[in-house]
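Below sits a lone chain in structure tokens, taken as the form predicted on its own.
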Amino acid sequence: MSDEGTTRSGGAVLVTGAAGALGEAVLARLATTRRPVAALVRSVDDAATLRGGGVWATPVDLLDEAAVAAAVASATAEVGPIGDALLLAGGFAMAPAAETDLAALRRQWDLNVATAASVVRALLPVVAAAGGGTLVGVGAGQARRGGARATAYAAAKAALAAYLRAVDEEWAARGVRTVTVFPMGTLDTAANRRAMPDADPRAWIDPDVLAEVLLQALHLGPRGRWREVEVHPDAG
């Protein structure tokens, strides 16, 4: 991983949904490299357990845009101009389509589509003032290939994708860019292992390596550039 000299912006790190086991090793690949971090997390109990790691932390409804305003003016005054975004934050439902209703749609959108929006609303005349970044979002495999028995879950990360698309386009003139990553498996992750305990999580995602990638976004140099990126299992 290149360190902080290298990296395309510099500052501060925004990170969302860094209380998950994602964020965690979202986070501690960050650690090494030296850069500020801002963590905007669910819960009173997630935010002071970031804190007792010296992460700069704050609990916030991630709906809620007044919220997240004042939340992302508190980590720039608090860790300096934020530079970049990892996106993480997000929810997972499964339903056949016969039985996805709108209010589990709209469900799905506000987990993986608003929560990720009303923090890219805050953040682009910040990124912008402290020179330009990248804003990164997580898709899924469902999202590129279709997901049986997850409509409403691929709906929304297809969604994000194309909303993080137009973000792009619009503001990657005044150094503003975004990344969607796929992971086009699943992740190795406690909470998987025992929601599917039959299977072989030596066909997942490694979260370590997600979060590799996740971060490589944000270290590439200023004559080469990522858009979408597909991550695919790979059991060797």
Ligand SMILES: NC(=O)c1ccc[n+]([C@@H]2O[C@H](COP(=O)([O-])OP(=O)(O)OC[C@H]3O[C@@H](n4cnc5c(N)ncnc54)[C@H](OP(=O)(O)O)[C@@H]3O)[C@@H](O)[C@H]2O)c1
Second form
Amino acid sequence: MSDEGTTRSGGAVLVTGAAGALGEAVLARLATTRRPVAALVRSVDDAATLRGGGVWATPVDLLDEAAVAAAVASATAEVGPIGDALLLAGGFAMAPAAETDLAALRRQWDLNVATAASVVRALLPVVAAAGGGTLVGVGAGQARRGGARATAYAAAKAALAAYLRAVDEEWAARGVRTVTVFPMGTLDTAANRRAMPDADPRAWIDPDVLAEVLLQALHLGPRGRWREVEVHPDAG
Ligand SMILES: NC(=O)c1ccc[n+]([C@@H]2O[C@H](COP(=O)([O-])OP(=O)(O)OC[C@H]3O[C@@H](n4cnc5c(N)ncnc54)[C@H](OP(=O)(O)O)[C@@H]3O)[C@@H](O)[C@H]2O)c1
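If the structure you just shared is the form predicted on its own, then what does the corresponding form predicted in complex with this ligand look like?
Complete assembly follows, chain above in first position.
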């Protein structure tokens, strides 16, 4: 698909979790689009590293609403109006229901729902003012088909998808759409290879493929679009 004629929104793309494994793949893909990028990362060091690579980046705790609002304002001032966002920040926790206390449940909610919701809330008027755009979240297979032994994670990712669905219903008429992309398996990242040294990474999803899908979610035309997309491993 060419970049011309298919992107409904323009302007800059805001990326959260930009210093993560998927973030690295996404930033590499975005660099080929020539769209301005605003990267939100947690640490000062990660922001400096990305800036060294020519990406506008700022450190912010996505659970700090005031800091997120300020980061979105400085991103807009520095890279231009934000048209789309790729909400990659999140994380995994393994624990069965009997070992998941409310603190663990809330931690997963914060990590996977609140980190997106804080940015969405700050961005809604910004993206609408830019003429509309798409906010893309990352779900997980556990939210689609059952997440035994990852109870809190499954619940949080399902909640993220429901949250984004509700935002879409509220804001689509003002041009702001949402998409949830569900990786239906493990990503082939260095962290996962370290954590599961005996697993076969060929059965995992290539982060570059997922990054491509995330960018495609921004490109679909106004008469047909994705709302929720599953990306499966391809065992070949
Ligand atoms: N990896 C997988 O196998 C897999 C599978 C399915 C879905 N996913 C989802 O895909 C997304 C990306 O995964 P990934 O493998 O790239 O994870 P990752 O490498 O851990 O990256 C996630 C990023 O989110 C950032 N983050 C988390 N909480 C934050 C906060 N409060 N403020 C600012 N930044 C925050 C993290 O920063 P810090 O490093 O500083 O904490 C990290 O850079 C996540 O939503 C994940 O749940 C991953």
